[in-house]
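One chain is shown next in structure tokens, namely the form predicted alone.
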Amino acid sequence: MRYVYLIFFLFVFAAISILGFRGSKTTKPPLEVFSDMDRMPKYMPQGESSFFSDGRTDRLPVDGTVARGTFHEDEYLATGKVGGDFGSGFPLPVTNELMERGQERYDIYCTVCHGAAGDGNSMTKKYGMLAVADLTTQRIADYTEGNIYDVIANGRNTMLPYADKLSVEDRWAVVLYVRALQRAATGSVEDLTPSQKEELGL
């Protein structure tokens, strides 16, 4: 019996001697039996790797690669473009509550370059941006709608793309916003209806 005793001592004396006391604390790595794939081999962002002709380890996206949750079927609502070629008109139902969400957006993204008429008269010019696109001129009102949302989402010249600060519901919006704006600064009192303009007093 005292074999067993002795060999139970042994057996305490050497669990404590390898884990240490309950609730000590030490620099020592734990002794694992399993490590549940705790530390696997990783590269570290912008570190070297032998495996990639370039040398990195970080990797750009795979031509193509759409973000979770951005991907539309229709195709000229999510890039402008049918078959290739710049959309008319809109995807979207044209409504009061769009309108007042591209004017709420164009306030916040568009205002400081463009102008609150959109006619570039903005901060920016004051000082001495000059390059900043007149909204209300013939040339940007020829261009279809597709045309439009493919500068606000990419970008164009100077302008850059706002792709990741306007969802693709949005950018139809700021369109639609634009147009208004487009109307208003070539519109005249012909335009109104009869109800309309009796009601300004015309």
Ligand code: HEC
Contents of the next structure:
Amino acid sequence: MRYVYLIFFLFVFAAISILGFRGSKTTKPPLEVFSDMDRMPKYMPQGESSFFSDGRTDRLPVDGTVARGTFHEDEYLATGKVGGDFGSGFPLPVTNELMERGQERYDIYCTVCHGAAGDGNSMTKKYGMLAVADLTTQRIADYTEGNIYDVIANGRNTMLPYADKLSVEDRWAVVLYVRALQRAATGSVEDLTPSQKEELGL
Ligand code: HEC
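Same protein, different condition: the form predicted alone was shown, now please give the form predicted together with the named molecule.
Every chain and every other molecule in the complex is listed next, the one we just looked at coming first.
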């Protein structure tokens, strides 16, 4: 008879330990026989630190840090400036590939505000963002290439920078495509070759 009680007790114990307390929540830390290094002294992202004087665990890169593979010795290529002033011309070979790359990047990053034709007729304008610049105006057509590059890299007034989305080469590609849009905006039938005119029935 003793064994019957014992087996009954073990059965109840097993049933409670397997089925009981399921899904119940507690704010108390779990019982820990072996901690398995669950807790260790470490800094969490965006956590507090008493070690650094600004109290943050996240550290900024040392001034002048350049990401691997992104250092450009050519000042004009990297900044659009020559000795502090905006330079003109393209520091990369101007090719059809660069133009196509520029068109693709422009359509991804700029069209939403400046419009596919660069004239500022865009989706954001439709929704009431009226300050977006028309890139085909004479004022911006007169900008040097370095100046347009600088707008993309560092932003200007209410326009945010695109340096983290567009690599140095891509920025120049977009500058090239902006030039194409500006040229297209002032184009006339006279710019077409005779065979192109024929094709269009002009
Ligand atoms: C979120 C909307 C937005 C996007 C996306 C955007 N821009 Fe702009 N951009 C603006 C606004 C707004 C202005 C007008 C800034 C001002 O003068 O206040 C502007 C101005 C400019 C100017 C003229 C700056 C001047 O000096 O007047 C250029 C050039 C330009 N953008 C190029 C670009 C290019 C190239 C891209 C794509 C890489 C781009 N923008 C993407 C909103 C945008």
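These numbers were taken from a predicted model, which means no experiment stands behind them. Positions refer to the first chain, counted from 1. Here the rigid core means the biggest group of C-alpha atoms that line up within 1.5 Å when the two forms are laid on top of each other.
- Relative to the superposed core, Val189 undergoes a C-alpha shift of no less than 2 Å between the two forms.
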